[in-house]
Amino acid sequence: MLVYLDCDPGIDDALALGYLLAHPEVELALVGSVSGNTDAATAAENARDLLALFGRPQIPVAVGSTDFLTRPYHGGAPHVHGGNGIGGVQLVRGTAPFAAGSAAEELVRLARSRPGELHVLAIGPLTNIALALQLDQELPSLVAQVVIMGGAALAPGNSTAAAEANIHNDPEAAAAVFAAGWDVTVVPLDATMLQRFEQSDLDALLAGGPRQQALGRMLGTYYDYYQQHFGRPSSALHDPLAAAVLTGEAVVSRDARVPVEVDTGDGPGRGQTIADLRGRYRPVPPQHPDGVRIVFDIAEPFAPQLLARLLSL
């Protein structure tokens, strides 16, 4: 499976990143990175290192937009992630040059080289990928996929009370990339809240090598702003189980296909993302062929999936 993964490391996007690198049916062709949990520079040095450390410096980081489509980017979650983004862990610099182009441009020059082989999983604000759809509006033809960390279906917000950060971030862009008429999953918090890395998990990998124990530290941050909502010292697994919804190694047992459209005002409902689950009550769920898949949940507990891969790294 070729992978583009869109992120902006953040704790869980360093999880989802030494996920996808562990499984052995996944080829990382290119990262790129955007503003979200932290700006888009400090992402893509943060996915550099994070590259170097798992030992695949060879695959290229492309640096992504710092502002999003109508507004400046606005100060990241150093409340969530720490200052630098991945906790406050001080990695060893990674040497490898960034790619030459933006990761929009990066991308679409991809798409074009396999066209209908790649998968696009994107685990931060939606920004790069709707400027590759302003640089080639052919874009979705030659995608085979995309897969969506964020929003919120039923589940409340975490930027906003009904708003998930990735979309609020940018609502124009998610927007954009919602309509643009390509197979779009999106694992929102209604799934990805429910599945968590406990105290047991954290403290296997501080008890593996030098890469799960980089991973372990990481996480001493995010447990502790997570206790605020669980009550006890643990996280909720946002990107990787998004990362393992496109590879299939978590199957989704509830989901449903329908027409989502993003609040792109002003108001409080801004980055809210109203999907149309008017027919939810059916004894099956509604799949409108040319709406987006929502993910509500999966068939078995992901932390072990995903702890037995990252101990593999």
The other form holds:
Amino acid sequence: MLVYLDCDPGIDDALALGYLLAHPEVELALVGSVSGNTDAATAAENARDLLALFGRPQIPVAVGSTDFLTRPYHGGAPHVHGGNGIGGVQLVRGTAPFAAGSAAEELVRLARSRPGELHVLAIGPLTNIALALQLDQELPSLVAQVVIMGGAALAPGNSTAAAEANIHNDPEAAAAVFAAGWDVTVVPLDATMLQRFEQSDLDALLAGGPRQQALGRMLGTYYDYYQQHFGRPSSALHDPLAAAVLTGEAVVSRDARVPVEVDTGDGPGRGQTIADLRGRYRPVPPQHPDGVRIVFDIAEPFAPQLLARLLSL
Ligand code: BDR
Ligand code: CA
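For the form predicted in complex with ligand BDR instead of the form predicted alone, what are the coordinates?
First the chain shown before, then all remaining chains and molecules of the complex.
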């Protein structure tokens, strides 16, 4: 499976990157950075340093957009992901040069070079993907599918009461990506807040080699943040769950394909993903052919699968 990863590392982005590299069926061709948890330049450095740590420095990293489609970058989420985006952990600096083009340009180039093969996994704000659509209107026909960690269908938001962080950071980009007429799967907070790493998972990572220990040290910061939500040291598995939905390792047990609109207004609903789930009480959930597929739950707990992959890195 040929994959383009668009990300804002990001502690759970780092877990997702590790997961993809540990999966034998994933050919990770390109990583693009975007502002979100931190600025796009720092996110690109984090991605490059993580690739070096994981022994894959040859995978190219393209620096993406610092500003969102219509608004400037606002400083990220240091209270969640630490000041450097990866929990304050200092990684050995990778030395590989960044790709020549922007993340959007390199995504288009890659999709054109392997038409129909590329799977896009977006685990940050959707700015680069929207910019790529502006660069090449044929992109939807060149890409196999788009899987997104983002949004909240029936669950509360996390950035605001209504909006999830990735969509809230750039609602205009999300609206464009949802409306582009390609095969979009969204893995929202409804699914990701249910899958968690606990203290035992952190302990297992800290008892591993240097790669696992680095991830474990990052996770400590994430656990501190999630203490307020879960009442114990643990964390949600947002981005790695989206990666596992992409690979099929996380088997979806409940989904719906429905029209989804994004609130791009300036009110309290800005960034909300408004999914038309009025058919949800039918025996068979709605599968609107032109809709966005929303994942609500998976069949088995994901943490053991993720931990096994990360320990095999
Ligand atoms: C999403 O927002 C970011 O903080 C995480 O990396 C994840 O992609 C969760 O809402
Ligand atoms: Ca992310």
